[in-house]
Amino acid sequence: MPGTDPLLLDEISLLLVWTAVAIYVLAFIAYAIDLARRSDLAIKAKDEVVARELVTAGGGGVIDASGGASASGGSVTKPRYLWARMGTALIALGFLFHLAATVLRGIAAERVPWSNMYEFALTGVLLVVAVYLVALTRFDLRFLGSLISGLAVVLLGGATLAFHVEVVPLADPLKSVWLVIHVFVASLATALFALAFGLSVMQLLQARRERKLAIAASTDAAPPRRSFLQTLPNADALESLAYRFAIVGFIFWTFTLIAGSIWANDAWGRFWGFDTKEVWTFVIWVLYAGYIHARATRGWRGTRSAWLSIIGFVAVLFNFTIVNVFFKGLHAYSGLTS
């Protein structure tokens, strides 16, 4: 944008980032309230169905929730999760501010906004939220809203506080079309891994609840306390969905590994050099390959495969934070001064 001060654009971008963070906090609160109220709403909806069935048995028709009559009897009324809807609206609004902040950073830098750790976080978290919103159009994943919005607050807010640097020219090795392709695909894979991570966490919680229910049923013990988990799919369904997101993310990560090798050959004259960043990228690939193999092998389904999914995402975060900050090498593009 000719004639525009890059520093001014970056200041506006920062203001938009903090606005997005504030909205993500509100989304987190709304989603948290939703989880706290879910079990009560589910029980209320179930009680309404029982009341309708009783009225039908008496031959008086079915009374709907608004007090009117319904011709159908005993149909299941889905609870209306108002706070979840509010959380979704807020996280979508936060995404728009976040997107504007990212675009302005790119305009200020006159390049794609992912050449240092702050910009990696800016774009990466944006894609996490984007993938979540897109996934909502096909799956009801609003129960992951607290985790996704919480991640957005911690990662985006933390990166802005710790990693923000002024706009600077690209380092020579980054002046390549592979910067656009390699980093974007890696960020997209990370976003898919984040959703798989959230689903794997919920899978572990649901599996624990299901074990308690089974024990209570076989021993006449008291069942576990009501929680939002009773409104979620069962552990097997959560595991299957996590696997689907992870396998797509794994495909993108495989491309990331290949593209990185091609870029390394263009920049440094070798495909592989055991640089710390290269090694950790391969470690992450091995972890998710192991997870996918474990999920495909009947003996490793369930809790053990879920832990592999979680460990894989922790390795991704380790690669972004610890490796970038504390391990020096050819990939030292954090933008932070030593």
Second form
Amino acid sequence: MPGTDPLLLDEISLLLVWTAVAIYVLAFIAYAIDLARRSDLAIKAKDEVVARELVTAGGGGVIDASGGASASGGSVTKPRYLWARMGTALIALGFLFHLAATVLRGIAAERVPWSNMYEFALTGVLLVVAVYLVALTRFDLRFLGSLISGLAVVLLGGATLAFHVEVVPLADPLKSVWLVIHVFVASLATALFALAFGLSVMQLLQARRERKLAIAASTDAAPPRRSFLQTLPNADALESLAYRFAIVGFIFWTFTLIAGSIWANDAWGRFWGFDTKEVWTFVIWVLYAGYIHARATRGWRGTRSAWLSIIGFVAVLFNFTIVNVFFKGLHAYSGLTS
Amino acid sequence: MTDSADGVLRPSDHADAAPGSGDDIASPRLGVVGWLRWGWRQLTSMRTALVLLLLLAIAAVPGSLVPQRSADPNGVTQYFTDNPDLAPVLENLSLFDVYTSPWFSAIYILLFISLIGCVLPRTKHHWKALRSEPPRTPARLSRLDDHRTVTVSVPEGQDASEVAASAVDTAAAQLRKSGYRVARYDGRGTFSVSAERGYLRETGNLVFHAALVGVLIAVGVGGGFTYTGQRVLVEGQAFTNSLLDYSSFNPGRFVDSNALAPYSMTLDRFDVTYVPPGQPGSGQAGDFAANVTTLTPGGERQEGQVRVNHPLDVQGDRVYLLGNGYAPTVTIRNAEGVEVFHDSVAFLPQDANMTSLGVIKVADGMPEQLGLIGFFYPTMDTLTSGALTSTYGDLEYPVLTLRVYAGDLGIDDGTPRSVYTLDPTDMTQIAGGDSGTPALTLMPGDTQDLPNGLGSITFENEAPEGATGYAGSVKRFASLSIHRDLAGPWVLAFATLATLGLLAALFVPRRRMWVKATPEGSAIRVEYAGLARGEDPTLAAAVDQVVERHRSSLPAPDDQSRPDTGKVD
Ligand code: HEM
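Switch from the form predicted on its own, shown above, to the form predicted in complex with its partner chain and output its structure.
Below is the whole assembly, all chains and molecules, this chain first.
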């Protein structure tokens, strides 16, 4: 944009980023209050429909009345979670500021806003929130709201503090259509993995609770404490939903790997060289392939495969933060001068 | 083993296999064949595949922590200097060559043997399944999770059996239209159609796994036909594509190094732009472009550009731009005024502002051999410490400083020496350092006397006639890398195939559907049921859809029709 000062645009963009972070903090608080109050609301709702007490399914698992409701929501007795609604409204508002900030940064730089560490975080977190919001239209995933908004606050705020750099012209190796495609698809995959991660964490918590309930039902051990978990889908439902996000993420990650190789072949004259970043992209791909396999392996379905999904996402975060900043390699694009 | 009526064959420890069907506990007495068969079954089990995959992920990690010879040979050398005690230990564990190490190879070779052992029987089985009919309709559809029943009264004057038969005909036609393979199973007063779709899911899975083998083979075999060579070209210089003209050359096992594509290439001009001072990113260089002319044996002349991310295709080779820098042109004359050295010498950049380091060797024509170690500063400035530095990458105030050594260069005994380093052990320093004579300092166009009356040295100004300032006063060089890669296209093809297979394997639902009509007096009972083969989150909706479509083609359903679901929500 000739005539506009890129520095000024970037400053406005930064202001919008911090506004978004502040709103994400509020969303986090609202979602956290929601989780804290959910079990009470669920109890009240349950009192109204006593008939829907704990149901023991034929398979021997213990399923909560509300927990048994499919993740797509719409259970008749579903209590109205006011705080969750507030959280969703806030995270959507934060998203708008965040989107504006990202677009403005792109305009200031006159290129796609994902060309250095700060911008990866900006766009990557934007996609995490976007995928969450889109998923909300199909599934009631608001129990992940505090995790998603918390992640957004930490990653976006942290990246802005630690990695923000002025807009400078792109270095030659980054001038490629593959920057646009490869990095964007990688961020999209990350966003899907993030949701799968959240669901897998909930699945583990839920599975632990279900085990305790089963024990309590067969002995006279004390039942587990009330918690928001009783308002969540059961562990199986959480697992299959996590799987659905993870396989879409896996497809995008596969594409990231291939696109990255094509780019590497253009830039460095070899499509694969076990550069640190390539190693980690490969490790993550193999981990998720392992996760998909585990889901189909007897004895690994359930808790063990959930751990693989969690480890996979930890590797994704590690790849983005530690590997980018501290590991030596050809992918020197953090934009930070060490 | 897995139920073969399934249509898909799975290792016995697949989550869908019937519990207890696996051979988790080894049978008591096994002969050699029995043990082999047991071992093979272990190797091709899901659990082994999973463990090997996880091992592969873990085994790949050390290669990102320790420098690798393949990616960063200088890093390895540095590591040996920094950790003299630890490095040999790591060396013994192949930790500097992780991806070609015995243990890494063992993991992926086992994984791929397991994969082939897993995929072959499944392919055979799937091939059969593809040409067999959907299985018989189960006797009691109501046992299935996704099950609906509709009761329809037979219109006055029609035969219940006929209505039932034609209802199933319609269902079969509708199912076939939505991509199901169908088979009729009528008998004992009932009429039914059994339908199956989504064979593509298994096909995709098999294609995916097979394509991974393809990727591995393409990398392994293709690598043997691949070569890379490096060459530094100064503006105006040419090279021919033959082994002799490369500074380094790495051929694959099957490459005939004497039969490279015959062409020659001249570097006409090297372009680069700099962000001017005062702007964000000031001093940053970019838009590197090596403008070259290639000459084919047929005498065809072609101009082209080699840029970062944009290699140049020449006769099946690809030319990449690896680096660039300055190549000061220096002329040295001896005491008699005879020219003993005249060349543009590539100086290697040491920092972002192109402070560059280079070596000049004069082997003949002087009383003793001469070695000069030079620093070139395109825009020279003096630090407060008195040391010189460059503050900008372009030629604003170019200065060349040289330390001079006289003695034996150590190149006459045939030991290969890098052109970028000078070993001064058998030489005396005669200018610069502690020699008592200051280092030589020249700008383009300057001539100075060498110390001890040895002669003179000129830093040639290469700027064209009439140029202003120092623009163009020093030549640039491009460091080019020439590749022939036969693996790449194949790897890409197999990777694309794998991705397509993966898409089908993950997202095409494989399911069975049954519609059964049973006459009951003056009514018929129509049952619908669906069964997922593998992940299928949309099965219930699909059954509903089948019911919906079929019902609209039936006579008005009875009042007491009950679209009950088998599932407890
Ligand atoms: C290089 C190693 C391997 C990789 C990267 C890999 C990756 C994958 C992926 C991504 C899937 C999910 C997509 C699909 O369903 O087709 C899958 C599924 C599957 N793989 Fe592999 N695999 C490997 C080796 C093996 C081996 C050695 C076996 C045999 C033991 C095997 C058996 C299977 C089976 C049976 C499925 C279907 C799972 C299901 O029913 O959902 N794979 N594999």
